[in-house]
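Just the one chain here, laid out as structure tokens, in the form predicted on its own.
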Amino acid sequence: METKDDKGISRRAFLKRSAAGLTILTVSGVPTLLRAQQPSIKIGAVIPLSGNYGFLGASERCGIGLAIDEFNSKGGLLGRKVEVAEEDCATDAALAIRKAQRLLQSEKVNFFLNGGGSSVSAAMADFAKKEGAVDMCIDPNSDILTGEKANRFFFQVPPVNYQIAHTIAPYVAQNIGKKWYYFTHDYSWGWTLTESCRKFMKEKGAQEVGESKIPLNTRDFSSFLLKVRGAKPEVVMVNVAGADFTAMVEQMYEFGLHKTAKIVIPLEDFEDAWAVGPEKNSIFTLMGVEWHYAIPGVPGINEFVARYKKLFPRASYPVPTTNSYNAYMGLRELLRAVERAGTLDAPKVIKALEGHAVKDSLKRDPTLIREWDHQFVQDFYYFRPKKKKDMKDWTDIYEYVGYGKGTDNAITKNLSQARMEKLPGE
């Protein structure tokens, strides 16, 4: 469905314009004298504005803008204005590191945010450790990011796949079906999500009847759909994301896969559901969601949505998405840690983050920033798609089913591969 804002600009055109490098985050509220006297605090944002996850960058920009505006509107941070210097990683790890190096050397950025897929974030984790620069990962979910890639300079904001599977898989086995077929995106994120689902599938007595690994940038899914039909599963677990996912859903709908099996997506972004529309999104029986603007009974969400709409009245998505939320939460907590530490010194900021409990998490329970793997341990939710007749408006696409508490479902220390090094001076 092609939608338009009040200037007649289509959502698709807006996304293309965003991906081309439209500069945003011009925020007000910092006194002119303050701006003139002090150098700004610079955040380097290496985020996807093109490639398989390019559409996520538009949402992440808005979350970054909300956090920056929150500080600058009250006078900045440590007496200085907060700014962002942005680069497109194009969902390419090597390119992301070149862009990050440029931001560090030419823009003299103080801290980093990154998105754009697990391969990008794994490379950024190594970069952060090598350069001694704090980096907040704001969209990928691969287990390696809090496992083998964990280090003192890198923080993981979204839940990782172990927790996602621990929340979703037992529910599916108990309530939806026990014969599972996997569609697995053929890179780190897809591998680790399928592997984690397998672990909890077996614990709950479910069995695997097949798997298809989907290469990045696939657009013809006919052979995969024929193969899954022959396996006759009760449940199809779709561990595919980004533009590949939206193309896949179109073909699954046309193929009528939902008429012969229940289809579950353990992790769906609002942007994905939005792109395929409510009719095609209705093929799913259940979807896991990191955050949603209409989670019931959570204080602060309405105010957060109102601030988003006021600051970005012509955004490509009229409500904040998971990726807006993660970008906002990662940057807000980084800036708060700077405030608590009273300095930009990386080791002191890291120590201000480690072990901190975020009470105003915009979720049911506080979010804990664990010191031993730097995971933001937060709640994870599951929804079912709303029928079109039940939607209040075209953003009202999910019906709440339940959630898993982060501290109950996140990986435990004895199972983790995280091995943290000492900071300089420790």
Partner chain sequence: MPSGIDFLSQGINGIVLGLLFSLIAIGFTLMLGVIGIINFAHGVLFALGAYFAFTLRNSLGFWAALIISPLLVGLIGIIIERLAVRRMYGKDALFCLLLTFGIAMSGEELIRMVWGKLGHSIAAPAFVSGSIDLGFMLYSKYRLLLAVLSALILFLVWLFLEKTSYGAIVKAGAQDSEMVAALGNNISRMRTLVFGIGSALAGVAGVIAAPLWSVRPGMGNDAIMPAFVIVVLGGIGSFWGTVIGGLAVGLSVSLAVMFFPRMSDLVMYILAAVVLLFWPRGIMGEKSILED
Contents of the next structure:
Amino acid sequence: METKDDKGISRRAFLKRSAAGLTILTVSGVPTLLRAQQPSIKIGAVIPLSGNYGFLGASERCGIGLAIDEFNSKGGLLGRKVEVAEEDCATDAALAIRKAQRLLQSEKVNFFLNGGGSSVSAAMADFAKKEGAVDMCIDPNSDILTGEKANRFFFQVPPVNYQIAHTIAPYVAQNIGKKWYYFTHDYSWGWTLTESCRKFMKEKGAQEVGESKIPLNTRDFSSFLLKVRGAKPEVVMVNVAGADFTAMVEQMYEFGLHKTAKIVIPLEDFEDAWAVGPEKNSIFTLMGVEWHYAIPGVPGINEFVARYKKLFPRASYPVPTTNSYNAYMGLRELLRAVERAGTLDAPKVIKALEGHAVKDSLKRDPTLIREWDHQFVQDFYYFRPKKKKDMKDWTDIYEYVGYGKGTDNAITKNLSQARMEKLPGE
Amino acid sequence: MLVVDKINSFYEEAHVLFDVSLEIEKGEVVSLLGRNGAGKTTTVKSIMGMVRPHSGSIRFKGKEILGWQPYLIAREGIGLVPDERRIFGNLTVEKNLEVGRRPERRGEWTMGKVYQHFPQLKKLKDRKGENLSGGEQQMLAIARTLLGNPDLILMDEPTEGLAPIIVEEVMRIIRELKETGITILIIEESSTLALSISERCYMMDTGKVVYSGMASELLENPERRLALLGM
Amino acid sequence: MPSGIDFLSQGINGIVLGLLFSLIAIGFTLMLGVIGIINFAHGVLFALGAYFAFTLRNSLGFWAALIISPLLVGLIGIIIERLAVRRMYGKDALFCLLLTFGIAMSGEELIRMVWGKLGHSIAAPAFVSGSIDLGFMLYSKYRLLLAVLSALILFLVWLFLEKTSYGAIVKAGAQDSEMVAALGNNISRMRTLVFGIGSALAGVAGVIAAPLWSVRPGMGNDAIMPAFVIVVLGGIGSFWGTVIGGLAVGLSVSLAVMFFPRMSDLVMYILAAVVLLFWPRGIMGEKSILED
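For comparison with the form predicted on its own, provide the form predicted together with the partner chain.
Now the complete complex, all chains and molecules, led by this one.
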């Protein structure tokens, strides 16, 4: 029996058309399957191009570019070209996840790279696990990323606060001073760094004479700086980062804090030092730096720097920084693991990464990709400001003092909160 | 000097002046009388440009000034001593006077002459406006307007709210000004006072001019006056 | 318990900051008191002052930038007033608020387009770079200069308002602009001038504050928020109210760091709320246009 609606289309005809439509839609899913066999391998890069950490994004892009160029210039990965699809997370976790979703669904990326601060990365860690997509985390230093957030799909490239504190604090206690004052950036990164520093400070017989928690987006540090004076510290530990750090350095210089105490910054980004300029940066006695292009006695660094300059003659920074380095390392090792595994299948790639030792780490010691917390266990350096007369050019701001081995200073299994889940089939 | 010809003024939508006309010759003192709400102040505001009549004409010294901005009308030579005096309370007496000065209009009234003529103001020159008594404020308002060397002064209710002894003082000043030959339009609710110093008068009721004539006539005819006042 | 010297050093710092806050707020107060408008664009004018100085300083030096930049901002203020703001006089205060808010937003975007979105830190001029030993504490040389400049400019504003005849007209205009017009003064031009002066004051505050707080496209907030608080605290349209309000904010922020450091940002708002409880019109406030 036929029923007609007022447009004169019979119901049967309508159903036929719908069925045809559905079939076409399903069949068009075949190209989706076929796409997995398509020429290029896609990396989804969710990085900060604006917002509080926007300046990091520029450096990270260069690192990503270097890794991709390395593979594509040698015929690609598994015979296929490597491409990157970039999205700006603007240092916002919710935005980052939306963009990652889009990258996964529309762009059909195979793997992820993420940066933009601890909250973005914490969210991406959950996302990676949920979606079963491997994600390399390239800029934050928060302990939870290799602690409670650690999972099989998420890999942490930069060292975390525990290791940083473990490298810097003992050196400072032994060589610089015993009475410490902390400036703690008033959010989780700042708190955990100070906590870790305290632990090692006490172990080495130094004592805390005071702390000021610096609220985010503080513009005026004058009152904090004047307050320090009363505590009469020998050492001031600056656990503050980003735009607040830049303003703070200006004002520390203005108030002559370096004339009355030795200022230490356990974690400094070249980009921040660049922003304040070498004269102001020289108020520091010691600076913890993950990587620097002029670390002496490391093979391969000069070639790496030369390649950077050739590929990016007009980059925001004329030399690669820690953030370019971490982005490069993270992506390069991911791609190498894919090569070793011979497949894009996530569990196999994961197993190719876990336990792997990276010999050409561009640091003194090889970097170990630890299987029980997925930390890239790498060396951590410390420098003092280079005197102006010794500087070869204005990027040559750091003078080498020493370093701590990743294997000596990274958190040990018994202290770690990391609990890795089993992959299907294990 | 001033010819107001059939002006019709409105407050918002309300028609408040109906074909109001009046004239003032140079050197005259003319009074404008009527009950509260008759339209006297609106007439003054219309002349001063603070209210813009929708029709009619206002000619001052031969020029059409209807539609002019108040400040230009003041500069042309009309001075306003408003009802409620409107002294600048946050300024001193001296500063109040300074705001009234119009150096481009040359004339006899300078700060020096004002202080000479109003010695009480000189004594009070550093006192803030808001700390003056009603009578002192009235004197200040008049002096302030005089500093603009106006050709025509519009005085709106100069004796309102003042004690009798102060009223006498104010009237004395107005008489002295009259002696100097200055042209004055004085608005008063108290008709006796106004009539005593003016030659001619107009009377208004509900937005219309209802009488125009010699002041002496009304003075001698109190019943007529009361009838016109509608009491 | 902090020592006497701690109080003294925070106190001095508080006064220095307070003078800067007063300077930041004075232009805003003038516009509100005299013209009766809430100028949301005050922050972006402050930012423009800083950005112009940033650009001019390299070619012309600190002092030239200090004088030229506010003049440019004043000019922009006059243009804004003539083209847009004056159409809002006599209308509901809300219209002016929305207009100046729109100007603020687009101004900030314009700054981003012209100067880029990254911030820049500005060095203090070389002759006041670094610290000076005051005996009991080391203090920033630039901040001392800043205090002197702020006090000087505030003094010039006071001089203008109190001692010049035009200043008397401006003050009278704040109270009764209709009467001022009836006495032969061109109120329209006066409003334009006051807007221009208020803008120039915002601009000069920006120039002076830049080495302290660095220039960023969003730096207008460093100015507009304290300006609001100070005007509320000190009373609308009052010169001394603004100065006292500014000092109160500066001191409370500095001293707060000694006792409630994590609240130092909030302290100015708490202070304003407390003051309003007892003096709803602010410490020196008078009934203003906003209350009608």
